[in-house]
Amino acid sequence: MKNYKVAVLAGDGIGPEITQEAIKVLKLVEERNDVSFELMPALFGACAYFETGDAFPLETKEICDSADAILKGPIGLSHEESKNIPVDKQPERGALLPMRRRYNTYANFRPVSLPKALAHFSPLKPEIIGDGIDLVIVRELVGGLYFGEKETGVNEKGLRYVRETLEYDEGQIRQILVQAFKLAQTRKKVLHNIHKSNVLKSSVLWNEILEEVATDYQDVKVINILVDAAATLLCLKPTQFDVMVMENMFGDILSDQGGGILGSLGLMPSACIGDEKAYYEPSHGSAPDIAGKNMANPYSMIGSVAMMLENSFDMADEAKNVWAAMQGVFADGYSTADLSKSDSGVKMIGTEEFGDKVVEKLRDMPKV
């Protein structure tokens, strides 16, 4: 049998419902499969910062330290109880991106999947989604924007600034891009880059590597688009899309797009892997006003369960299964209140009985 330690970050807000869904998920599989998994809670977030004073307090790095993998909930505060935390410790600042650092966790990938039968939940016409949506987004996760040196004061004129740096070496790119020419050729051999080298020498560095890497990869097709462009395709014609590469902030932004389209982030897990060490989560946020209310669907949590299950313990088979059954969920005309409004026809649960009717399907499915 097979054992593996797993960091249970459940995290604020909705953070401990949804993560108590995905459990009873994983503790099945257990059940399905020759293998153990030994969870390890800790505190992640505002809750570790009001109850130890650091938001990614030391015993947590510990436990994911040793961990062969973290299983991470969404974290965060409203804007207004954010306050109560001091800027540089709040959640993102003070657990998220020390966490990306500490495992150098430089590869995202946020699965968009709407399979036509789940047609209904998007904002989009059917004609545009056609026989459903199925890409992935590739986003560089440690580097830019987001991690490079800022500065705030006041200048020789008495005005406030704030100076933020966009830094990368060829190093961080080279090897985001090689994941994501990785995965292009596991799926349809197309990789749209998206850049904004019109304007940012970022880009134009960006994407001299991705030339000098194409050539190990001659059987995938690249297909260069600038950032704007893409996010206005994205709504128009998503379809055309396989696997998108990008770095930080692109990702992060055009990734949310993507939860958009779908008609939620509540429809996106996601996966966060280094060389040594990985962590999965939903791409939403913590959604403080509906925490406690059995309203939030699980489907991120128990997604980020499925893409952990495949990634980081070789159990692609099973993770499959996880994904048909939270999909049979919905195929069964189930939804939750944050997904879907009551007129909406179809049959309301909450957060627990959609964990419950997953745990249901997946128990009914052949064993790998």
Contents of the next structure:
Amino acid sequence: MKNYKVAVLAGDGIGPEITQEAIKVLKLVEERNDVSFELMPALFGACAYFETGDAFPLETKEICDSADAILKGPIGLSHEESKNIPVDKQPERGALLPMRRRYNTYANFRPVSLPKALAHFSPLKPEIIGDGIDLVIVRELVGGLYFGEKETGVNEKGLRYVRETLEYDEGQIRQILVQAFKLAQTRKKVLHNIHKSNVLKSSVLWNEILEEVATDYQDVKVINILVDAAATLLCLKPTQFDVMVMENMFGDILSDQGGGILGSLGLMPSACIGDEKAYYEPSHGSAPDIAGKNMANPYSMIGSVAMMLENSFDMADEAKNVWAAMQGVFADGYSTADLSKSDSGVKMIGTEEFGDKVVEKLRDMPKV
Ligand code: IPM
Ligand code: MG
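The form predicted together with 3-isopropylmalic acid (IPM) is what I want next, because the block you gave corresponds to the form predicted on its own; please supply it.
Complete assembly follows, chain above in first position.
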């Protein structure tokens, strides 16, 4: 039997309640397969800061270091509450970015997927959704503006100023592009390269490296699109995309738009992969306004489990079952509050009910 250690960082806001549902699914996967998961819970985010003074405490680092994979819930506080934590210790700067840097998880995969049967969740017209949306945003995750040098001060004119630098070297660019090409090869063999080379020198270098890397993947067709145009096309014709690759900041913004065209960020799981370690997290925040109300949609967290099964534990077939179980619950006419209005004829269910129904569906599926 395979035995894996999974660090579980439930996070802040809705994190703990959606993590609980993801764990239910993971336990069932354990029951159905010749595998065992040793779950190692640890504090991460604002909860860790308030308990230890550090949003990514040493003990959590040690637990993550020893884990085969990390399952991470959303972190962060409301805009107002954040002010109770010094800027550099806030969960995003004090925990999330250090985690990405520590494990060099440079490749962030964000599937944007909505089967035709669930088209009613999308704000887009059915004719735009067609046979369904199914694309993956490949986002560079450890470079660019997020990690460049930052400086603040007062300039010669006596004005407060800020300088943030966008830096990539060719190695960083090449490694993410290779991941994107490889993914494109397993899918439709089309890669949309999202850039801003009409303004940014970083995009000029990016595109140069892309041309070099492309020679090793001649079966993949490359389509270059400026990032602003890509934002429009994601709304007007999302079905033309399959794999989209881009730098860190572009990926942050367009992946949230990805959630928008599906109908909710609650449908956005993600995998953050480095050469030695991977962690899995919803793309969305901790939604403090609905925390503890059994309202949050755990799809993104359970989807992150599915991505972990596939990428870290070589369980692609069981991962497909988890996706199918979640989509099956929606296809049965149920909805969580983020996706539908209560008077829209759907059967509204809460966080726990969604998790229970996914478990029920998965239990009924043939074992792999
Ligand atoms: C995301 C989030 C993070 C990011 C925040 C929480 C720092 O928005 O994973 O997309 O900007 O990368
Ligand atoms: Mg984001």
